[in-house]
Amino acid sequence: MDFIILAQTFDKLEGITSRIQLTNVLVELFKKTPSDVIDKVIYLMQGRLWPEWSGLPELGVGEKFLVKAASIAVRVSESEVERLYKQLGDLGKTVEQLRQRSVAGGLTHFIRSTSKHDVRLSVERVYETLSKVASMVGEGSRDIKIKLIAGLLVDSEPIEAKYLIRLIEGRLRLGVGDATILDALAICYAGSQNYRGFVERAYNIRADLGSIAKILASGGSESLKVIKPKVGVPIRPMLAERLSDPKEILDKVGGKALVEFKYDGERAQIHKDNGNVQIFSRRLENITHQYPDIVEVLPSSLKCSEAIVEGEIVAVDPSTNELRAFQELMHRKRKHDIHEVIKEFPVRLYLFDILYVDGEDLTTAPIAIRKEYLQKVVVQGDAVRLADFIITNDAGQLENFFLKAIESGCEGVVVKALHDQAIYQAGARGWLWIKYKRDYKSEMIDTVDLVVVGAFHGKGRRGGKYGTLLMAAYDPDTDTFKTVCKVGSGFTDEDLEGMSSLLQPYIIQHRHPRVDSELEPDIWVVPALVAEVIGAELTLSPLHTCGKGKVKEGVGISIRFPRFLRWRGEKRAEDATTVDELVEMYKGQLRRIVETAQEPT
């Protein structure tokens, strides 16, 4: 297929603002094109080589390579296509211009004349060069990727170069969108636009439209119907709308769901071929290098040859073993060293759906049965569990499920539909599932002073020390220390090592009698140590006793993400923060959410 016909292709796509008028374009463009190459074609008009979540390299050249190939293949100085870029803003026609100068005076012929290409310019030429282009590595490639580009500038034509430069500069802005493609391969290769259904569900099964573009073309919209999941080419994730009332929300699943805590991670769908691991983000990106560690465990952690799965990575505290926010994270996107980083920011995996599994496609099947298939091929560890779910039809229990969640370090809850229909949406957003999260995002802008009631055993570097403390705030009305939360994280090396003895002293084998708490730690201690506390914020909790009922029945208070500051060694228990001054923060905090939500903006 000549290249210039993708290139005028181009040229009229841009002066098009309707898109009816753009459909209309790319499917003349798709009768022209033969069905071997209705993949490359598609790639390049999404100004790329294939799919984005392949892992293969990016084109990767830059402006001042692309003035060098346009110098020798213009036969041009630099300093020339840099005055005239100047000029044009804009390297594409710059290229141009140049090329129409050159036909112009019959450098062209003499350039062809004496090179070895072939001067019709194919979209298998250009495609196959490009690949080279990203693939090169090493010492020389720099040279060879110049020359190369300029050997395709010197058989194009004017118009065909423009494309080139934009193409190879990642600046291909065509105005062309999937949605708008799809319609297109369902009116040329289905006959019709009623076929979008098909044609996009094929591509929500396996998110590579050159290659489902392929498919149709060689085989009719047939061949589409009996599409399945292909482990390694990920499936476009099912989303969630969002409600904040938790029997709106069992009304609008039909009265009963399975209620998942959605924790504060990363979403990662999973793809196991026997021991080769693939991860796949959200948005289809390949991070399976950022953790090997979930790689080199799934292998047995799944009890199957082939599988499809999703999940969420978490960042957790090595010493604590309490999950740690999205924002650590970040850590793992280096690429250099990231067996380093696993030590300081490990990760574990909460399996929640599985799409695919031995041959099997799961997406068209109810969540019940997926659930089943779930926790059939699953080895729960320490670095792969399942995710936290109940099964409910009230909203009492919803709520205080949720507020479980928000405890232990998560956004909130999904909940999801259990009737028979509630199959697997990939690629769309409906109310199968359903988003319940805190509406706001606060900080909690003071420091607390609480009471040491209880100690957990340490684990990982922290192993045969206290890790983490049971904290407590002073209630005066009752005499009693209700406790807040638990603290793990602030400590210092020096601090961990002192803890034993600084505990040992008021160790006592039974709860104090002065200590109100739901919870049980490994060791009860006497309320006399103060601490000073930091959290992100103070949320409501159905596992903690400070405030409880105040602010809601049957919650109390509790600070998310706490960290010790220092210990406050000049205060008795009894100076600690109140019961009552902690309600305060919160409702000071509820109603700082409040006066932010009605400033103008």
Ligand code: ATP
Given for the second form:
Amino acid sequence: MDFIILAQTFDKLEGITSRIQLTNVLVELFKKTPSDVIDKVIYLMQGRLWPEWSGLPELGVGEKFLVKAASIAVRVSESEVERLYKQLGDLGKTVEQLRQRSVAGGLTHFIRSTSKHDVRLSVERVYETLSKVASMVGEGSRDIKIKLIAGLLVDSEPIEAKYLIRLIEGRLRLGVGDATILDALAICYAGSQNYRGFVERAYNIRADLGSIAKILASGGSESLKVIKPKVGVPIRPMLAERLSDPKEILDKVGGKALVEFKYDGERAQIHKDNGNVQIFSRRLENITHQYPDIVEVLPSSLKCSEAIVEGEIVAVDPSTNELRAFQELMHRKRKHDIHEVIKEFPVRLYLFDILYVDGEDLTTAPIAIRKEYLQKVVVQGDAVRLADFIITNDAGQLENFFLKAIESGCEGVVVKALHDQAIYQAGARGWLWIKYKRDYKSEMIDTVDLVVVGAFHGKGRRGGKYGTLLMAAYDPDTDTFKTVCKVGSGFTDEDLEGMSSLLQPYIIQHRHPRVDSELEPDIWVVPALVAEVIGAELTLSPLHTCGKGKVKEGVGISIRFPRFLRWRGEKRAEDATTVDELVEMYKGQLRRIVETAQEPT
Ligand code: ATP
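Would you mind giving the form predicted together with this ligand, to go alongside the form predicted alone above?
Full assembly next; the chain just shown is listed first.
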């Protein structure tokens, strides 16, 4: 497949801000894509070479390398490339212009005729070359990388050169989310949006868009209906809704429920393939290297050949054996001396679910069956335990168990529906699981995780820096981000100093197509950075689009006196607090105010 088709599509996508149009352009592209390269086309479109969780090296070659490669390819000096780059502020555009000049000057023919390769760039060649570039390490790799990149640029059309540079820099930002790709795949290969559910289900249980597309493109629309989880490919996690009243929670899950401790640690999806163990985080990153102690004991803690199980890894105090705060796990992110760190900061894995065992897909089995399997398979020890739970239909018992959980160092409980339809809803936040957290009980509202979608220049002491961020909640129904508040307090001087370089890679020229905002910040950014925010209370606001019209006609939900607490690097934009959760929190706040007012003094 010619790479120019991809480059021209990228160019079209860049100018589009409507999701329907984005989908249409993708459908056209997929129609032109042979089934054996569809996976590569999808990865490249997402600015990568393989799924993020694979743990394989990513692209992201430094500017200096690219300037050198471009200067070799277009036969101008490095300082000339740099001069034009300074003028244009965009290396992709710079190399595109230089290629245009060399094409106009007839240089292309001269250079190409000396090139060994077929002069038209193919997607396959670009992919293979970039894979080599990404994987190469060690001495001497620098020069080979530059040569490989220059080799591609020499054979590229100007527009191809522009997107090659952006890909290699790791700065291809097309605004195409997973949801849009799923829409386009359903329309292209099954002829209609009606098939979307099957494509999505397949993606939820095998979070690899490239391979899902390939199965669909080569096996047709029936092929995805029978897809099962695969050990080594993460399953998108099932998520919980939240409520704050035990009786309401029990009603919502159908009366009887499994009530389980909500451990305050890091969610872990564990894949066992005989002696080989991999651990994936909540956002599907490969975090195996952070927990060598868990990896070591797992093969003997699971009595089966292959399995996918889920649990929470929690820091424990070795002297008291008590659970420790979530923050203690941060030490595990250190790369160099992990074997020292594991002694100082020991952890324990509390398993709460099993999704696959020895060829059997358990995601469609009700929770009672899954729990039976889990109990059969797990051999408990000091480092691996089963999560604590009770089964009840009594609100008082639920409340007591909740208090016990808090006392034991947990965040609260997760209440899980027990009926026959209570399957594992991969990739969905639904009412089969409801979290009941301590924070609802206090005067302060719970913290929320919001996504940065824009920023405002600071004034006074903060002149020349970004002083305030425009924050949004996620709306899964429309796959958009809706603004909630502007956050300007809670940042340390260090946070503020680093803000420009933190935002820099995400800055875009226009509002991102998935952002719904009535405010116009000084700069727009791609929704990617998630921050934990707290405030005095939730308020109604005509300025913000979050939950607009859901509580009161024409107004949305906002936060009064919002304060930045910390970055939530482990969360993706789509993992932010949802619009519906904020609406629910607002209603909960109203209820609490009424209850307090009614209490006898
Ligand atoms: P939060 O920030 O409140 O943990 P979240 O968005 O990360 O929320 P939710 O699905 O809303 O995730 O809440 C459930 C989370 O609680 C899981 O992601 C998991 O990490 C954690 N957890 C702890 N114990 C359990 C349990 N017994 N069952 C399910 N999830 C649990």
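All values reported here derive from a predicted model rather than from experimental measurement. Numbering follows the first chain given and starts at 1. Heads up, when I say rigid core I mean the largest set of C-alphas that superpose within 1.5 Å between the two forms.
Remark: with the core as the superposition reference, the CA shift of residue 500 between these two forms reaches 2 Å or more.
Relative to the superposed core, residue 471 undergoes a C-alpha shift of no less than 2 Å between these two forms.
In the core-superposed comparison between these two forms, the C-alpha atom of residue 371 has shifted by less than 2 angstroms.
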